[in-house]
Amino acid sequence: MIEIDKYIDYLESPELRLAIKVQTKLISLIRQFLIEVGFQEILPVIISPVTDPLTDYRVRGEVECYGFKYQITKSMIFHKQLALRTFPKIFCFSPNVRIETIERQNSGKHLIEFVQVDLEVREATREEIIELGEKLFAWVIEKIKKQALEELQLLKRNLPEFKPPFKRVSYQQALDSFGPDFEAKLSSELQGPAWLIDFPIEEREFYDRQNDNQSGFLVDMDLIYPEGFGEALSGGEREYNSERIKERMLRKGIDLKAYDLYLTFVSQGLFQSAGFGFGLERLTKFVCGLNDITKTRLFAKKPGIYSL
């Protein structure tokens, strides 16, 4: 049941004003940057056969129509590798339903419909595409700084440097470090932006791509934000080789049927490629140093809770 009153105080909550304001800025400053450094631009896919299986395939939002059953987008990852035959440099302001669990709905970075800023980049490296993000924060956290001054002044928010190159943490050192909850903690004791690298094999999904020279480890990279904000972005480099890509997914419990289509694409061939995704709230809910991210846009969904 949607409590009216509540609803109404929080879509004039001054906050949400002020988080909104600054988003928009944000989402101009990320386009300027990436059509400047060559990306195309292209549209979000809302439905498809096929989407990000994100660990558990099971868990997913479905509609049907002309008799045909599409599922809404978890990820544009697929869409993202196959886009590459267009374009070399493609980026997106992606919506993503992710179905949460309940446990997660007073995390305060959760939310079950959110904007994923979506790159791809053919050819690329890890070391290219690490290379690559650093540039992007530190260049638009830099000019949220002065473009949203007055904004970020009401909100209090005194932002930390993004200062390349970023610091690195190995999977496992944090996980010496911190123990399995390590995100969090991590997080908490950064002053600056940190890169988590090196994740074993079984903590991802099947289209990461695992290191020739470490067996067992991926290419790939998260991106943690200081002051306790927890993961900034997601990514690496993208297995593209027909057959280790199925022996993935069947190592991960998957039914090749589910995802045929992929596969019959993936069988004509995918360029080698690398890129990442970050949350377009979640660096709202950074950058405005907010505790919840709801503040960060209208009608936002919690999980488990009954929202427009």
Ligand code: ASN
Second form
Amino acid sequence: MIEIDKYIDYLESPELRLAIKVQTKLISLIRQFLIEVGFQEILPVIISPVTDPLTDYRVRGEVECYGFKYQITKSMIFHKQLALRTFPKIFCFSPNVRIETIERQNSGKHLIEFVQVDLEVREATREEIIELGEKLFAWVIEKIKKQALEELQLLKRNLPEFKPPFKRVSYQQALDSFGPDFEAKLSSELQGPAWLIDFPIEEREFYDRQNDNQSGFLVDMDLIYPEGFGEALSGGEREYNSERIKERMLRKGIDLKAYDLYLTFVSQGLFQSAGFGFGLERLTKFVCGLNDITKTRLFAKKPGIYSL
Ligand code: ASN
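Next up, can you give the form predicted together with this ligand of this protein, since the form predicted alone came first?
Every component of the complex follows; first up is the chain already shown.
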């Protein structure tokens, strides 16, 4: 049950207030940067007949209206691909709902409802998207240090440098150096951000494109925050070939019927593209140096905890 007194304390907590003040500035900076480099902002899709499968395509929120079943957006990946028919560079502040496993309740970084800044670029390569990500993060971090000077001082946060080009580590190198739980360990060792690249095909969704020169590996990436803050961003080049998409879905154990509508659109042709998405709450957590993601937004919902 929701404990009203505790909840009111949470809504009035000074740390939460500071984090949201910083977040307001972050939102404005991200928007400013992306619009200046030619992106169009599209409005979020909250319900749709189809959404990102992620780890299990059957686990998702659903709503029924007018007798139609809609899925609640886990990510706007498919809508981003289709939106490239309208504009070559698009972004969205996209609310996502993911029914995370209960083990993630106290990870300090998982919420079942969060906002992802999701972008996609027609005909782009991973290299171009990495460069865009470096410019965006470097600029936003530099600006926020000045624009939120007072809030960051009160939070006692001293942000590290974000100077491009960021370090790069392959999935294999990370695995060899730190073992299976490498994300947290790699992140704790980093002094600055790093790209984690070249995930094996079975580690990601079907829509990240396989490397033509390195079979079994993807042309994709995550960005890892330093100081133990973990994953910032995830993205890559996209698969656009209809037959290869179906093969990849089958390999993931996905029933093609569940993606009928998406596959019909795919058969009409998809643009080659690349893009990424990063969680706004995680960025806020990192920028403010907070230990828990619930301090980065009002009405935060941890996996398995009933909340407003
Ligand atoms: N937004 C991510 C991407 O663009 C996908 C995701 O959130 N699962 O690759």
